[in-house]
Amino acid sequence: MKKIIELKNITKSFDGEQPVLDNIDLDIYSNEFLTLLGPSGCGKTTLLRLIGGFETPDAGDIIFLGERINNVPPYKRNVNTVFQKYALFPHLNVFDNVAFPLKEKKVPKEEIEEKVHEMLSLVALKGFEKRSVTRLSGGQQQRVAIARALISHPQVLLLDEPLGALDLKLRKDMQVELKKIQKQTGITFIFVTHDQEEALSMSDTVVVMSEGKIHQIGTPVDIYNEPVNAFVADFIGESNILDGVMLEDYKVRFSGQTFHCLDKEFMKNEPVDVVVRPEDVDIVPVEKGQLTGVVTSVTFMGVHYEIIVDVNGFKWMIQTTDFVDVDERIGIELEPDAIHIMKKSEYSNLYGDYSSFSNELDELSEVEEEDEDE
């Protein structure tokens, strides 16, 4: 694939504060659906705005098809943007909203007619030409915004959390639609979201960000199955993350037991983080378990049960279709391909124990304990 955008050593801060983006390097390719994924405040929207020309970097270069475009204004870049708030013109109907960019360029009327109908067919709004945009649903309004952004055939389409305002079912429908539109047009899509499922289901490439830095770039499968550190493992789905020691190639020790795994090329007896996804844990009779624990909670999730198991003080999450009851002692079995080994990092010991589901609850508990001590 041809490289379409290169971000080189991009740094950006506002009002002299801590950098929002810190020395970012990223290559983006033609016909790629790339997602910038991370929590609020990680810098993903700022990065999108830099590509769109709405901000300029403090340092580094933005290269578009071989040319530096740091100071090129948005309207001179072959890039369009779809925002979460669609910014449609309420006094114009669907046809005129979509046609607006071409009318601004004084494109002939016959060509406008042809291209508007082509775009409305692409976004499944054929027959809506005369409809007022104020009478459309949220999903339909979004389709109009996408059609308007695509009608001038940009080489890159930027999408800043465009599904955030939609309800769950409509959001899932639009995930499928956006991916289909991207494949049909061959336009590079750069999509911003904090929703992990959205990123995994839509993207060719996922860029995981936190605190102004890129932690990992890869396919959805690679990001999910081989996270590079505890932050990525925790942010992309649920993960049990435990302290371990890599005894030798293909052999790791954690939770007081030694396990076979598929990882190698670590130093002998190197401390590591061990990741086990909840769906990869097998429940077995206690006498057959490599580990044993006591069930502390059971939640029915529709297609599976989500259970929390106390194993020597560490709370594991297990997702299973087998019902077990609270206070029941169970055995845990792990196949080698269920165990993923990561290098220790600054995020080690911050994630992966399901005593609670958020750091905020942990912090509140710590404050309560401090108040009691006083």
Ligand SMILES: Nc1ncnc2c1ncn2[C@@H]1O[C@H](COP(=O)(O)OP(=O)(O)O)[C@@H](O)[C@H]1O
Contents of the next structure:
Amino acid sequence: MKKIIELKNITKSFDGEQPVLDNIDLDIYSNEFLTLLGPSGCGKTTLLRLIGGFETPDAGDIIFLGERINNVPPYKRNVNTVFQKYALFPHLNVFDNVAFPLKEKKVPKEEIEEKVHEMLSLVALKGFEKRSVTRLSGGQQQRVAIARALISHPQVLLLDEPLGALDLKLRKDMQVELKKIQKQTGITFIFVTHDQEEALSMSDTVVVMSEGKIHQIGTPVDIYNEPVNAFVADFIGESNILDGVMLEDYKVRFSGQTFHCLDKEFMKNEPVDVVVRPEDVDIVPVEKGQLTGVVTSVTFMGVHYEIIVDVNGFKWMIQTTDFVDVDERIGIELEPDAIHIMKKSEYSNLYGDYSSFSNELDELSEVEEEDEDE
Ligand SMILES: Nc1ncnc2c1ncn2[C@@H]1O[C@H](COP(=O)(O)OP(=O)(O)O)[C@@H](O)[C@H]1O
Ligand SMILES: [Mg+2]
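Please give the corresponding structure for the form predicted in complex with this ligand, as opposed to the form predicted alone shown earlier.
Let's see the whole complex now, leading with the same chain.
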């Protein structure tokens, strides 16, 4: 795979404040669908703007195909951007919006027509040429913006939360569509989102960020199965995060029991964080359980039940297709591959069980409301 962009030790702050980006190192490859994922305010947009040329780093280098481009202006970079607010020209129809970048470049008329038609069929908007963009749905406007951004064949397309304004169903459709467009064109997509599901489902590579730092770079499967620390484990999917001690290779102790795991090369008796995904917990009869606990809540989720189980004061989240009742005592079994061991980190004590589960849900809906206000 060819490296297309290299970010080397990038640091950026505004007005001499705390760095918004702190020593970012990242390689981006041709043909890659790469997603910057992290909570609101972690520096995703700033990183994208640096790549686009709308900001310059305080320190570090941005390399594009081997050349340093720190001071190259946006229009001279072979990079284009799609913003969340699509910024279409309201007085122009679909055809003229998409044709705009080529008209600016004085491309011959026939060539423009051919390219616009090619782009409109790529984004499934054939036949919409004469339609006013103000009469399009949000999803259709988004497709026009994508067609316009792709028509001049950038090598890299930057997408800053482009699906954020769409409702859930449309958003899912556009996720599939965008992925298809990326594969068809072979253009590198650098996609920004704070939605972990979106990141996992679309990307070749996910870059997990918080507070201006990159925590982990990997495939969606790696990031989900092998989170590097409690922050990543908590941010990506649901997780039960427990305090443990690595007794020796393949042997970890937590919740007063010793478990077999697949992890090794920790120090003898090293304190660790143990993560267990809710779908990896097996419910067994009480007498067969490695742990036992009492069910405190059961929520039907369609495909499975999500239950909270109190095991000596630690509240586990478990996803199961078996029906259990509130107040029932159950046994829990963990296969070695259900257990993932992480090094202790500054995030270790910030996450844990699901005792404040309903509070967490409240906080989440507040965050989403704030996002909608933006
Ligand atoms: N032009 C700017 N001037 C001052 N602060 C900024 C500017 N742009 C971004 N910031 C700050 O940098 C931080 C990261 O912002 P941003 O990159 O937009 O995060 P994200 O896209 O992950 O939500 C925020 O604290 C934000 O307030
Ligand atoms: Mg942003």
